[in-house]
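Listed next as structure tokens is one chain, alone, in the form predicted alone.
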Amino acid sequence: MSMRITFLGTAASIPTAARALSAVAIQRKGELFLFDCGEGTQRQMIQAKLGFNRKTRIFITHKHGDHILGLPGLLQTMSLLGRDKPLQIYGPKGTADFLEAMIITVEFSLRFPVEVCEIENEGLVLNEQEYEVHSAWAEHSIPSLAYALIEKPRPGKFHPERALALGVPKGSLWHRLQEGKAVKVSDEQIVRPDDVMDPPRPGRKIVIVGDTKPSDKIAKFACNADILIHEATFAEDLAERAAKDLHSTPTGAALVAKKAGAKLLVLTHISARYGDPAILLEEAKNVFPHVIVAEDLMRIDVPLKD
């Protein structure tokens, strides 16, 4: 089951020649999850060949312009290209008012249904058959969310030879066992899933943090994440500026990843002052070895867990 992360925009506050504004896309099966939507996100989606008419959910971390101003343009592009599938947008309180104001002001009509779900209390946002999305409040100058896409455990490997040895014929009974249901072979014998299947396999966990200062709360929220995507706006020589503006340095983000036990830290939301982000990578690696700096259109394929 494929899962691919594409970094559509990795800049902080203003775009640069190399970096667009904040947006991260995750493809899972045929579904697209978009986290933040900075200006020009639809062009980045074209570059990444993501398409505009697939099942899509958009999650806004907060209402600063570099994270949300691309939303009206993206919706208009979808409409002009004939999107007909419903679209769900999640974000903090005020997201619906922002979208309504933009649509009225720009005077364009949407040709597909849009549902806006405003998040007032952190916790479970979305519960689907194979995954959940959770939210937690980060620490920023305005309400800012972190999101976690968490897959539910997959059934363990099914062993046909065990089923046959226990007298379970190939067919519908095998299917029931793989669904986690016990089957009756005879009056005396019941075969349970544990008899023919390995233990459940854990799902993947991806955590995307909006603008924030480093916090133990986010470290706990990101516990055991396969990938933690965390802002690192300023290098350590601007740590006082980062603290004042409630942003993070690479060192702070790395400490969060270390406390969380994350497998990989990806730094993003990079200030325009860092044409070469090598200093950011070096500072983070002094604390946490498994780290990379995101670049626009960079892709990460996340393998299934055994």
Second form
Number of protein chains: 2
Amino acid sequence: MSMRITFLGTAASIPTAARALSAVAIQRKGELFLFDCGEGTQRQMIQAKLGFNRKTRIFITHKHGDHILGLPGLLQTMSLLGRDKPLQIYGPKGTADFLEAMIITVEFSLRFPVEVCEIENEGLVLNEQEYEVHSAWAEHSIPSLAYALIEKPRPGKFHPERALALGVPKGSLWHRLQEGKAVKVSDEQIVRPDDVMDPPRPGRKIVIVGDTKPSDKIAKFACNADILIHEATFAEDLAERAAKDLHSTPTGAALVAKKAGAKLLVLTHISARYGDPAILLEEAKNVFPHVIVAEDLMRIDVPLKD
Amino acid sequence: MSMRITFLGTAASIPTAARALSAVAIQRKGELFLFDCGEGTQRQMIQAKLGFNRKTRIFITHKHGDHILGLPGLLQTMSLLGRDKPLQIYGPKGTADFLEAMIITVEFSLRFPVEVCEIENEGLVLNEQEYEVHSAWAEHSIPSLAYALIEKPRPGKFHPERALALGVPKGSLWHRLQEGKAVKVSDEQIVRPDDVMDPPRPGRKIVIVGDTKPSDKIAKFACNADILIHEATFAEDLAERAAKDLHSTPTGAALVAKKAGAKLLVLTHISARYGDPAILLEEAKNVFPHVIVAEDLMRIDVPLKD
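Pass me the form predicted in complex with another copy of the chain as well; I've looked at the form predicted alone already.
Let us now look at the entire complex, which starts with that chain.
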């Protein structure tokens, strides 16, 4: 079952010819998760062929313009293209006011339901059958959330030969076992899922951190993440500026990834001054080897775990 | 003296991979005029290397999102890049409310003066030493303005040999004549500008029409325009849809250009359905031969007139 991450916008604050403003998309089983929605996100979605009418949830990290100013245009385009499915938007307090102000002051008709859920306390945001979304406060100049998309474990591998050997015929009883239910094959014998299946397989964990200074709390939140997407606005020579503005350097982001035990760190939210991000990559690698720098429209397919 | 038109965004309503949302820039003697500011305009300005700190005036045709949603991000980027010059924004009623709502609901600090001038009555918008800007109501589903940038005539060619023959020595007296003032060369003789200069040379006239159905009033407004930039959202097979939504077809736009006696018609605001705009060009050419279809980042240098 595929999970694809597409980096729609990887610039910090100001776009460049090569980098649009903040947005990361995750596609999972026909569902789209969008993290932040900087100006231009709708056009990047068109470039990436993500579609505007699928089941979609949008998560806003914080209310700086470079992370939210793409929302009104995206909603308008969805409307114009005849979207009928509801859309859920999660974000810090003020997200609803922003959208309401846009809809009132721009000539704008919304033709599908938009549900805005403002997050006041960090923790569980969503609990679906196959995954959860959690939030945690990062450390920035204004309230800024990090999000984790965490799949629940999926059943272990089913062994048909074991089921047959235990007298369970192919058919509905196999299905019951695969659903985690025991089946009775005779008055004396009950077969349990463990008898015919391997242990559950862990789900994937993707963590997206909006603007933040390096944070031990976020390192815990990102514990064992398969992918940690973390901002790295400034290189080390601007470490003072990064500290003052509550942003991260590659070194800071890499230390968070190391503490978290993340499998892969992806640096994004790159200042316009780094036409070539090689210095950012080099600095991060000195601390944490499994790191790449995001580029616009870069994709990562995250494999299922055994 | 150069005048350069850059088409920053040429899409209608929804952007495409090739076309950004509405915006046209005109550079004239170091000054920048921006007509409409759809989402993504700031990034197109970066692509076109237009700069964010020059003398700039922005003219909004109407309050549909695809024409104004780029404003907040543009102002924010100007702020972040340290703009210090004031910025003037002209637009229909509601433009100020929109900007105020953005500034209140987005975490956003504006570090330079923004002067918003709402246009309630069509007519003269600006009267500067070398040019005027006029507005006229177009015919759309909401109040929508057309704008004309009209240069005042510039002095005719100065003939030094005539000045010398009339006894005017080279120097400050030549300058006075060139400024249109008579000079006294002796008690008996006054030399007037007409004696040493050709008749004034006409200025250039550029007309930008936002969303509109074809309009005789706009044809008059665009009378003798050097360049008429007119929307052509739908081809002729969608003429009914164009009429219903108060948009134009290429035929409609071409008829306006013909009535106006425009020298060049540029079609823009192209629906996403026309990946290849050849049909639009063909339809317009049947009515008016001097026509092109705008592409993003296309430039037109408008020469001085003799």
